[in-house]
Every structure is written in C-alpha cells, then in structure tokens.
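Just one chain follows, in the form predicted alone, and it is written as structure tokens.
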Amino acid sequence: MYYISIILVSLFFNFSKTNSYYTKRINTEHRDQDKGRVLLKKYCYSCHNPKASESDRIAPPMIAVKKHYKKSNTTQEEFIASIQNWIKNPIKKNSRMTGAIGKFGIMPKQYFSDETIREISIYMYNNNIEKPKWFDEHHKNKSKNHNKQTKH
C-alpha cells in the first residue's frame, strides 16, 4: 500500500508539472497572437482602418493588403518578407498594390523595427484580418470588372 501511494503521488506531480508546462505554452502562444493584433491596430488602423466607410478611407484596409500579399503558396516566411520590403521601401516597384497606388498614392515610409513589422505579419498571415462591411461587395465588383477588361 505504501508503493501504491508513492506511485500515485508521483503520478500526480508529474501531470500537473506537464499540465502546467502545456498551459504556458498555450498561454504565450497567445500572448504572441495579441501582441502582433495589439501593434496591427495600434500602428496600422490609423490609415487602414477597417471601420472607415469606402469614400472616408485615406488607405487600402489591411484585408485587402494580406490579400495581394499572401496568395495560396505564399509562406509565413515569404510574406513577412513581402511585408518588410514594402514598410521599409514603399516604392512602386516594391508594391504588390499598384491600384491603391493610384487612388492613394505612395505609402509614406514608416520607421518601425524589424521585430514590430514581423509581429504584425505573423498575426496577419495566420488570422482573419476585421474587413470593412463594404469590402466584400467592393472585392466581388473589382473582379467583375477585371473580368471584362480580359476579356476584350
């Protein structure tokens, strides 16, 4: 009886320290994916709000960036690199955008660290990004349109 209880007690704090260990895995996995959402809004939404109505918008929103930026066989790696490029070179020839190039002109360069842009990309790679009510409608007519320019 005397083993059993050994056993049993050992069993126990042996789980609860595998336990703990997978919690605070979990936990700052998650606390990675806040962070990069944290910074998205914080540096990002200033311009590509995505609660602005389509004439207020003084910038593409950020769904639409993720979705010229990361395509099908597009990996993590990739598109952080993408992303990095375009923030630390806005030029034309770095963007993937050249339509909101010519409604909004060149994105002013911005001045953030290596470490904040990846953060944000790693959020927008692997969540859904907040669209504007009005994007769905927007995206469905732009291919509309592009499918008849083609087609000529």
Given for the second form:
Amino acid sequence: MYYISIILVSLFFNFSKTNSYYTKRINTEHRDQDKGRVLLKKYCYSCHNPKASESDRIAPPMIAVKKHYKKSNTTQEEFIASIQNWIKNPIKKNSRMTGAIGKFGIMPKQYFSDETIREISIYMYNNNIEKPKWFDEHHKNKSKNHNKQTKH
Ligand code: HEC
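Switching from the form predicted alone: structure of the form predicted in complex with ligand HEC?
Entire complex below, previous chain first.
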C-alpha cells in the first residue's frame, strides 16, 4: 500500500507539472504574439498601414510584404531571419520587392532591436495580416493585365 501511494502521488505530481507547463506555454505564446501585433502597429504601420488608400500609401501594405517573404515552404525561423536581414541592410541587392522600391523609394534604414523584429516577424508569420480593402481587386487586375503592370 505504501508503494502504491508513492506511485500515485508521483504520478499526480508529474501530471500537474506537465499540465501547468503546457498552459503556461500557450499563454506565453499568446502574449508574445499579442506583443508582436502591438509592435507592428507602433513601428511599421506609420508607413505600411493597411488603412491607407491605394493613392495615399507611402509603402506597400504589410500583407504584400508577407506574400513576398513567406512562401509555402518558408519556416518561421527562415522568415524571421529574412526580415532581420532586411531591417539591418535595406539595400537594393537584398530586396525581394524591387517594384516597390521603384514606386515608393527604398525603405529608410531605421534601428530596431533584434527582439522587436523577432516579435513582429513571429506575429506576421502566424497571423492574418489586415488587408486593405483595395488589395484583392488590385491583385485581380494585376494578373489580368499582367503585361501592362509593373511588378511590385
Ligand atoms: C518610414 C517608412 C517605413 C517604416 C516605418 C517601415 N518601412 Fe518597411 N518599407 C518601406 C518602404 C517605402 C518599402 C518599399 C520599398 C522597399 O522595398 O525598400 C518597405 C519595404 C519593406 C520590406 C520589403 C523589402 C524588400 O524590398 O524586399 C520589408 C520586409 C519591410 N519593409 C519591413 C518593415 C518592418 C518589419 C517595419 C517595422 C519594424 C517597417 N518595414 C517599417 C517603408 C517603411
């Protein structure tokens, strides 16, 4: 009986430990991504705002950036690394959106900590980025008149 209760107690202890670890992990991830959303709005939406109209915008909306950086086989770590790389070296050679450079001018170099970019990238990778109203229409037209439009 003594042994059985020891086993039971340790089983219970283990279970509650893993269980609370699990809940904690989910909460942390959730909180992290929420932080990423706030940072994205704070630091990137001054230019990459999904609410700007097509004629008023001064940079491509973030969803367009995401489409160029996240392909179906891109892992989260690759995505983070590619955004970090752009933030550190925003030069034409590293651009995946050369059409956007032609339209808006190259993104000015700004300092953001690695941690900030990491949070923003994780949020972008895992969530649906707000889409401007004109976005789908614009892309439909783009594929229809593909030859007439410049790539961006
Ligand atoms: C001062 C305006 C401005 C701010 C703020 C800004 N960007 Fe940009 N960004 C641009 C412009 C303009 C472009 C399009 C031209 C280009 O690609 O360089 C761009 C393009 C990009 C690209 C695509 C680069 C390429 O050509 O492949 C990435 C990635 C990007 N921005 C990430 C970010 C992130 C992340 C933030 C916030 C931490 C941010 N930007 C904040 C202006 C800005």
